[in-house]
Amino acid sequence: MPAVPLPTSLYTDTAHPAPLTPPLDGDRTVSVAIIGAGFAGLSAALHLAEMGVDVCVLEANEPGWGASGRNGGQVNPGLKFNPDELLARFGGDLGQRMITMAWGAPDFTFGLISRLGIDCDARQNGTLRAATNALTAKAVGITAAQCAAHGMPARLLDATETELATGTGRYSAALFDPRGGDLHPLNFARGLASAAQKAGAFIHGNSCVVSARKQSGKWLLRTNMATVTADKLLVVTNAYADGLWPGLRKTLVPVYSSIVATEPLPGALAHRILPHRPVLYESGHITVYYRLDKQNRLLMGGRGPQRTLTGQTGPLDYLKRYAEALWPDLRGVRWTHAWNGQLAITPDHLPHLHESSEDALIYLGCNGRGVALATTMGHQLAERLVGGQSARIDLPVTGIEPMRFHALWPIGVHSAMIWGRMKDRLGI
């Protein structure tokens, strides 16, 4: 099965050259095999190689081909649920570890980028979670209070402070967390891949795994050209999970997220929009997110057509109109790029970790927070693969539970988007 080229985007047009990741063309035996070369797989491979473990990554296309190379570039802290909800649901020990891991994930990610010297326009200028109505303002306030109670540096901005921080009067409040930030995601993925290779990991692109089975106590992975035999296995295919692992594809919904980007904005206009360069995502049912990159391009993202876009900006005109409503001076600015890709949404909106045995791990479902979460979990997954179940991991380990009526997910996503937009407009 030939590799599918990475769809054209602002990132592909501005990225550093991809590292060489030739197809697997001969049988190989390793300690750990990884299926999927997104942030989680690359981070795990890097940390395993740094621990001296013989590791091989098999990727159907190229590193960063999925959401890792197409996302909004936001490095955001936290999970969907507030800290107190996590404590109530998972108890004091695991709940607190989930809080520490998830809200600390940006620090881990930026620290890793600094340690490795990855050139990916990384900036830790903070994240804004902005309230669009009274209901979301209340929710943002609750989150802010809980973050403060847990000793986090996040703080609540009122309407005036939020307008100064964003350049628009759209929002009544916002939660600012200085640990967040942004980066060029495709350059980050390629930088992780290069670092993993330098540490000793083998990474093979255009190497789709067509079967995975146990044989004589080891994992035998077969591609169209060769095989890999491994003591342990990590599967991190996320939204692009296929039928390789029984039932896995039906545990998530692959939802398309879309982004449009402008040409570099003139200095005065660029200074008025997010002047201190935090990233922003709106609090609501159907969220919009945006940032200005290091070259002063505005990247505006949100839910769009649930199909692959081919580069035209037309299907995403609603994002352009929304940007112009926020900042009227954008009228007449040229929008140069449009693209999309699938991210994995789980029914409980939490990342899923499956451990069928001590020699097989599956991780997926960052639910739109994958840059920091997947990178951080890659490190923990590596330690778990080496240390076994005695190695602490800061997520619940669950069984694979396919969703009922999974085949109807396109209809469900479309309906949820319409209903979510209605609720956002009505403030309910």
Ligand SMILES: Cc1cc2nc3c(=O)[nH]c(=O)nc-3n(C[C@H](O)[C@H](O)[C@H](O)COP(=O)(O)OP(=O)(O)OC[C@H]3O[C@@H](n4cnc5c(N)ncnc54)[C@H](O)[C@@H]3O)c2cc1C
Given for the second form:
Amino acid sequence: MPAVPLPTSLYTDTAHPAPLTPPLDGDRTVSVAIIGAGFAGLSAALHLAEMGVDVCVLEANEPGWGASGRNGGQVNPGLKFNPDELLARFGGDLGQRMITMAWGAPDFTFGLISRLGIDCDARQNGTLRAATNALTAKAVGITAAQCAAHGMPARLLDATETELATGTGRYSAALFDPRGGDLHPLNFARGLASAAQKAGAFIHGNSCVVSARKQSGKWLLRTNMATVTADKLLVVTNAYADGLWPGLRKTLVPVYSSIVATEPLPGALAHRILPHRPVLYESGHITVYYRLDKQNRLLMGGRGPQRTLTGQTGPLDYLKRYAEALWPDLRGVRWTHAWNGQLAITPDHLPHLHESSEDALIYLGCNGRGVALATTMGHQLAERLVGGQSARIDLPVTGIEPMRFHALWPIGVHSAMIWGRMKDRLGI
Ligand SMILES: Cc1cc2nc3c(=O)[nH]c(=O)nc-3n(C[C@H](O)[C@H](O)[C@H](O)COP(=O)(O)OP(=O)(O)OC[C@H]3O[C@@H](n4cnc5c(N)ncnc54)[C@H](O)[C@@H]3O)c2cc1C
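Could I have the structure of this protein in the form predicted in complex with the ligand, to go alongside the form predicted on its own above?
Entire complex below, previous chain first.
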């Protein structure tokens, strides 16, 4: 299967050159093979190589080709559920570890970037979770109270403080968590890939794995050109999972999310919007997320067509109109880029970790929070691959459960969007 080029985006137009990752063209034997070179696979490869493990990554296209090189660049703390819900559901030990891992994920990610010296415009200026109506304001207030009770630095902003922080009067409240921030995701992926290579990992682009099976106690992976024999296997193909692993694709909904970006904004306008440069996502049924990058371009993300965009900003007119409603001075500013990608939504809205045997791990489903989570989990997955089932991992290990009626996901997503939009408008 020939590699598919990364679709044009603001990131492809502004990224550092990609590291050389030639296709696998001869048979290779390693301790650990990783399928998929997004943040999860690259972080796992880096940490394994740093532990002295002989590791190779097989990527169908190029590092960062999936969601990792196209996302909103928001480095956000937490999971979809509040800390107390996690404790109630998973108990005091695992629940607490999930909280520490997920809310600490931005610190881990920024720490890693700084340790490796990755040049990816990383800034830890905080995350705003903004409420668009009374119902979401109440929910954000509950989250704020729980974060405070758990000793986290997050705090609730009222309407006036939120207006000062965002430059728009749209929001009635917001939760500000100073641990969040932003980065250039394609440069982060490429930087991680280079760092993993320097540490000794082999990364092969244009190397789609077409079969994975056990043979004489080892994993045998085939690409169209060569094979890899490995003691242990990590599958991190996320929303881009194909038919490689039985049933895996049917455990997630590969929803497209879209982003539209402006040219660098003029000084006064750039100063008015998110003046202290936190990132923001709205708390509602249909999530809108945005930030100003280091060059003062506004990146607005949200729902969009459930097909790959080809660069025109037209299909995302509604996001432009929404931005202009938030800050009317944006009218007349040029929107230069539009792109999208697929993220993995799971039925329980939690990341999934499968351990089909002692020697095979599968991780997927960051549900739109993978910049920090997938990077952090990459480290934990590496430790689990080395240490076996006694090594700590801060997520529940579950079985692969394909969804019924999975083939109908495009219809389901479309209806959920219409229904969500209606609920957001009505504030219910
Ligand atoms: C438009 C968009 C905006 C987003 N915004 C944010 C955000 O602001 N903040 C945030 O935290 N998260 C965001 N996300 C989610 C985040 O990007 C993902 O959770 C994260 O990048 C997932 O990383 P990953 O390594 O698990 O998977 P991916 O980066 O998707 O990588 C999977 C890789 O597997 C490869 N692959 C698949 N099958 C095979 C095979 N058979 N053989 C070899 N390789 C294979 C694919 O080519 C792909 O490169 C966004 C996602 C999208 C799409």
